[in-house]
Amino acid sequence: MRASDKAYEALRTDIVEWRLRPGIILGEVEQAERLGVSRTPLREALARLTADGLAVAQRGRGVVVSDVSLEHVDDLFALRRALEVESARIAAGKADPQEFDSLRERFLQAGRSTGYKSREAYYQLAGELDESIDAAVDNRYIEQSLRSLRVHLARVRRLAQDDPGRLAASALEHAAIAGAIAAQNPEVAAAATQLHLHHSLEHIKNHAGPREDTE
């Protein structure tokens, strides 16, 4: 991997899991000694950070980790339905049927538990259905606006603070998906895919707010 790649996806997981929290300056002297790497490639990742909105440069500070605003909320998920609807109707008639059923019982044991391992544990399972309806559906265009997206609905999310009620349903959720794609139903996926979206935009406006360090 090259090191500006190396440094790019630090500092993006740190963003994102609020390790580097908004306003934080993104000094290139620290930053660079920090993850190990000369000050050109860390130029190179905190560009390609900008031009995510992860970073703004700011006159007199630098480079710092950009605000989250629930402003916006709207118009990331106006964007998200409109991705995740049709790629799930798309993968409902392209996807192997086994590879989604054994997501769908994976996600209805979640769905049981009282708390499934642990919230990022739950999320890499999340992750995994993502991946595999963007291997299903084949359009890179539609995977990398997605990548994009994804990593800002992530910072989003993290302000709303899942309680395990609201995993267990979205576990649920997620299971209705991935069983309407492995019934190969494309109508019934993005109807489920439609609901769940649905569901995370009201939890994320009813009960985000600003961000306690607990962990």
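Show the form predicted together with a further copy of the same chain, please, because up to now only the form predicted alone has appeared in this conversation.
If you are looking for partners or other molecules, they are not here, because only the chain is given.
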């Protein structure tokens, strides 16, 4: 793996997982030494982070980790609504019914087996639905915007703790989306997606606490 890729992955993970907090100055020499690479590949990594919006370049002062807070969650979800509602609509017109019916079944099952350590498995299942929708939409431009969006979303998600109850409800909402796509009903798929996003946003805003300072 190239050193620049390694530096990029490391920095992006550190930012998404809040080890590098918003406002932190990413000094070139400092980070290069920390990650064991030279300044050249590190600069490339910083450029990619800036392009992602995870960092912003300050003239002369280097780049700092971009700030993100609850005020931005509304904005983030506005973009998510635009992209995912349209994606669901398009997917409903082109997707393979069997694939999404299978996903629907798995979401229903995930909704029943609440609690335990099913959280990781649920996130993976949700990721699979995203991938299936992406594949059905088959649009490189939408996919690129969605990929950028999901990075920011992962960072924001850490602001809210999700409880088992929310996970079960979310599973049912996801099952509705998958079901509507399997039924090839664009408007229902769009509505189900919008509903899911609304509930998801409400949950984040109601269950958000200031992040604990211990890692």
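Nothing here was measured: the structure is a model prediction, and the numbers come from that model. In this text, rigid core is short for the largest set of C-alphas that superpose within 1.5 Å between two forms. Residue numbers count along the first chain shown, from 1.
Core-aligned CA deviation for E202 between the two forms: less than 2 Å.
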